[in-house]
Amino acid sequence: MASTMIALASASLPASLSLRNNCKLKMKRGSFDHNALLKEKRNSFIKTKSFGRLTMVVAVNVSRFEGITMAPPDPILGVSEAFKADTNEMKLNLGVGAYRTEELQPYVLNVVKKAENLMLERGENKEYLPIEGLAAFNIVTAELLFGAANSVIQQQRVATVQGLSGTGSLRLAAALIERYFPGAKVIMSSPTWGNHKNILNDAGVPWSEYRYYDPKTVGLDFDGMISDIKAAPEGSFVLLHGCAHNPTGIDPTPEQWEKIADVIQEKNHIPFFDVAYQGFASGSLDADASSVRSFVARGMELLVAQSYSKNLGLYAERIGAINVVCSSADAAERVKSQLKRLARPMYSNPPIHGARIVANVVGNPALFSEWKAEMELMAGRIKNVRQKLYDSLSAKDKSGKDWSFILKQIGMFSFTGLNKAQSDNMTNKWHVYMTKDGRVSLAGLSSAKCEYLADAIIDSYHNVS
């Protein structure tokens, strides 16, 4: 009878209290299993709570994911989150590389709207694309990069696979390197786009850096760059920014590009280009592809990742490509088959909407001409705010400091030369949100805010060490 009463009482109690009573019951019956209790304790974190003379045991389940720590915020995307939380009316978001109008609003290109209307008129479906992507997209993308008349196009020596914008295309390239060039190192500029290292790390590809930025001149450390490329193990992949280097905005001159190509050929390295700003940097598609084309003209095999996020404003569509230039059409066909093999378990096949936009714009002469005109306008607006920022800095700063490096840089970013403490002052005092390496996105700056930004830079540079 007593045993029955204990069992009934325990049934009305919390599970953890019932567990204790059940254990007592089993002890009375002579059937207590100590190992079973230990096992149950391992599966539950036991806490005790006292209520006067009654002590209760509360079981808290421990998550299987308890060992996973909180990841640090993304250094770029985290800037936008902080910006949104700021209520100051003078705040500026110069962190994320996304184009804004003079009113600092997101911009959808008119030519993109027209291409989307064409898609609606045709009533195109949403069926799966092949693993390599939309055929029309791949054709126009390779031609845009290398030139339709280029021998590598005519001889079908380019393996092109549509990727998930620039990031996904770089990731496919990294997977190709890891699988078919085991142990090969990728060398990249110091500094470089922050995600380059993450991509290579996750792909299991070793990397190191070559000198690029000279803080004394806020310019290119060309001698250091050449020396480090020479010193890299033979057969390394040399990661290069095709134009508008991110984060510095500092590009080699055409003559320097030729010397870089000389050293890469001498060391039997493989060029690995990241082209994220073709047409968006200078306003000219051909000028911004000239570095890549100069290497191709030498007969070099190389990799090129492309993105349409900036030049067509297709940020959220995730549209890009990986191109591998090979010495023969047969090699290109085999490389493409392996890129498809790598893509299949990653994401199966790429998105269709943005690919059709690109195919419609680049493949239609009228829309293509309109796109080039819009790109010139976007690039022109960034050049104008770059000039006005320089003018404001030069007029306001009475110290005699030379700010001309602002004009020598190209593209949507400017490397101000500010250190972390100075960049923190830009945010904490002036509400200017930027990355902690001193990079600002001029695409997020309006002419009306140039003087305000100049005041913030001058104060941070001279008054914060």
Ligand code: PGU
Given for the second form:
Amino acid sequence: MASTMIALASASLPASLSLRNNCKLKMKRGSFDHNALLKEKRNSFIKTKSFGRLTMVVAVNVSRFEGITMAPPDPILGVSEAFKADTNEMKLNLGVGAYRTEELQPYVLNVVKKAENLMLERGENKEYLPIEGLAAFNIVTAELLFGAANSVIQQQRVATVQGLSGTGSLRLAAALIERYFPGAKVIMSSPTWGNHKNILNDAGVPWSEYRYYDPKTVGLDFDGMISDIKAAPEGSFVLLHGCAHNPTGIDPTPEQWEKIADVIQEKNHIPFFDVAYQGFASGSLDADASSVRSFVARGMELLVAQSYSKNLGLYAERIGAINVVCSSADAAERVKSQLKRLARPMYSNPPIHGARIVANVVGNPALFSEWKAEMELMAGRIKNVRQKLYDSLSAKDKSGKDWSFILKQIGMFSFTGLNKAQSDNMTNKWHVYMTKDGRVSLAGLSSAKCEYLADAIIDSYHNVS
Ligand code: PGU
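Can I have the other form now, the form predicted together with the ligand, not the form predicted alone?
Time for the whole complex; same chain goes first.
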């Protein structure tokens, strides 16, 4: 194809490009892709002129990604990046919800190491998993969540698909909602884990919030929650944290859960649980699944996303599952087939390593009981620092402020009530890294650092408005 390139300076280019005047005039004869050209023109990096069958194209030597702006740092994972860059020796990373030892080191559970040794001994292969994931994992994960004797398991009414941890499992659920419940809304607590909104936005699922946290009582706004769930359009999906609500650490009581279930049933809504902390709230796997199980016991259909990031410390293995409880085995089979269909073009099939670890730990009675003991240890360490932080705050703060809300919260986090400016002070002055909503991860705190953290909180609370 004949084509001539002529160097030319263009006066009509954006000012930012004026220094880059090494533009080229491209002349082509015959056919030309006008649609592509029009697209380019819209980006204003290419100018055209037509002379009958001749088209002149001015192609500019700039990045085709020039129009892409810098994304802001992630409000949670971005905190770890900022922490790494800080050279102060007092620095403390209470941003991400990741368990640390008393020495503030990452922790690989002993049962995980044992399971990995077993896997190595067996010399297992690295073939692709089926789209739905490892069969042995899918069985144990549903049993762990609902209880092995639960009728939904016995009657095969659960569609379980291995997901890319909690996030990926939520994303699959969102894709299912978008495809099969078009226009249906997801309602979520205010506040909630920040990524919930991103996940639903990217899946194209509309959402709104229900009241949850009451800053006056630093507790649950139960009446607000109930009336907002009631007011949502019939058939909405109600996103609920199964236990250890993130970021507030405030969970409904068993009686309140029953009332929430009543309203959801009345309004024909569909519960959509996010269970990222089973075993981490109370130290007991069963107690932490009781909200989900009480809804299931009512015969409700529901969705549950699970994660093993925290309770087995498998953060980077990306292991979790989406479970859809259906009213019949037949419906569950169809739902599962569609979840697989959604997963296939997204990531094809999930990773095997974490799935094997979970299957080995949960499926082996000795390792399972060892896991429970280790989890109690982790949950216990967090409870200890929670108590110590409260004690330090109460002893040091002479203002009479009641800090007991810290003891009422459960799970990995404490929602301190510090505002953005106060949280900024925590980081800028005290080198305490935390999310800007006032959340601190107690899983990243040691007993030795409790007093320092208390000083930082008292200073930020009283001296910054
Ligand atoms: N759901 C909730 C409520 C969570 O808190 C988290 C993790 C997840 C799901 C997803 O975790 P996966 O690792 O995908 O299984 N939240 C932590 C971890 C950091 C993050 O934001 O991903 C946190 O610090 O809030």
